[in-house]
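Listed next as structure tokens is one chain, alone, in the form predicted alone.
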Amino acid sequence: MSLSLCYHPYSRAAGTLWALEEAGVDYDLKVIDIMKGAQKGPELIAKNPMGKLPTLVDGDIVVTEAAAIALYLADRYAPALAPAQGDPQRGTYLRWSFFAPSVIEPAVMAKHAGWAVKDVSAGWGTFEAMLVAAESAIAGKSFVLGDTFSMADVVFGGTLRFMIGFKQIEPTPVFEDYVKRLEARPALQRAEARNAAMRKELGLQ
């Protein structure tokens, strides 16, 4: 059976493809019409309250929030890209896998959107030390393990290369450089294709 990603291109499940082509499991998309509201829809709503995307089903397993979507794909269907559990790299794999939802993406936010927090009650801290923490992630390093590609570069890579595709960090040479080795992945430029087809597909162009 395949999986069903519920899905628009305009939505943080664009990047789910790339976990999704990196697991190398057959997945269908169930294109959910943002545009016009469709993810506060009932059908969406009874899988994920949130009326959020992207919303992975699996059988009869429901799974939200995307880096929880791209570690669960790892863990279940492409072990070799995660650590598994007693692995003293685990912890770097969680640890910078939840440092992208958790931590880069509010500081983003807390910033343009000219937040007042205090950075010792905010759990994401400063905008500028989220910055060198996440230097620190990959500074001298290929991937966030080393010279080992793992799923978390789908989570923290995929995250950074948004925000700088955006203008919301500033490319510094090591973010610059570990950007340039995750677009050489295959699986990232299949996903980045598919991504442009279902664009055209729905006139989104």
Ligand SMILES: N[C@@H](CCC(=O)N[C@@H](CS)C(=O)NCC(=O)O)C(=O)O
Contents of the next structure:
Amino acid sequence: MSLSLCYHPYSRAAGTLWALEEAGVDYDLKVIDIMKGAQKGPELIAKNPMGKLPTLVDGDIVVTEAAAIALYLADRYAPALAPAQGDPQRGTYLRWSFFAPSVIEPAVMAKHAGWAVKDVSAGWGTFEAMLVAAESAIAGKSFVLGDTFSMADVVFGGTLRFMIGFKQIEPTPVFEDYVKRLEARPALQRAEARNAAMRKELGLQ
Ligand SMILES: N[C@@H](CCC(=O)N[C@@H](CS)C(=O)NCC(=O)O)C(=O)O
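Would you mind giving the form predicted together with the named molecule, to go alongside the form predicted alone above?
Now the complete complex, all chains and molecules, led by this one.
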């Protein structure tokens, strides 16, 4: 049975296509029209009480949260993209995969929304510290794990690429070179082509 992704091209589910393409699995897209509020309708809410995208259905299993979906896909369908349990490299892999939604995303949101929070209490610290840490993850390396591409690059790199694309993060030379390496991945190119085709099909461009 193929996987089904509840999807809209103007959502994080667009990035999940890259994870699916890297995993090399068959999948269907179930378009949920977030422009019309369909994500809060009974069909999606039954699967994901948050009423948010992406939501992946794999048989009886529902996986939500873009980072969790990507790591799940690697573990289940593309083990070459994830260090095995017990491999010390798994620490680095998990560290930067979790850093994307738990530090990069809220740090960017806090800065741009002007949230006044104590950085010692906020899990994402400061925007400036987040940038220094994010650069340290890839400085002097090709990918998060060094020379080896992994699903951590889809999660961490995909988040950075999105934030740079939407001018939420300045493209330093380290970030820019990394994003160029990611954009050379055929799986990312296939995902972006499908996202563009879906935008066209939905009359969004
Ligand atoms: N924590 C979730 C966030 C998902 C999320 O916020 N998705 C947005 C689109 S990018 C959404 O579905 N928004 C519609 C809504 O909240 O009604 C993840 O990382 O996947």
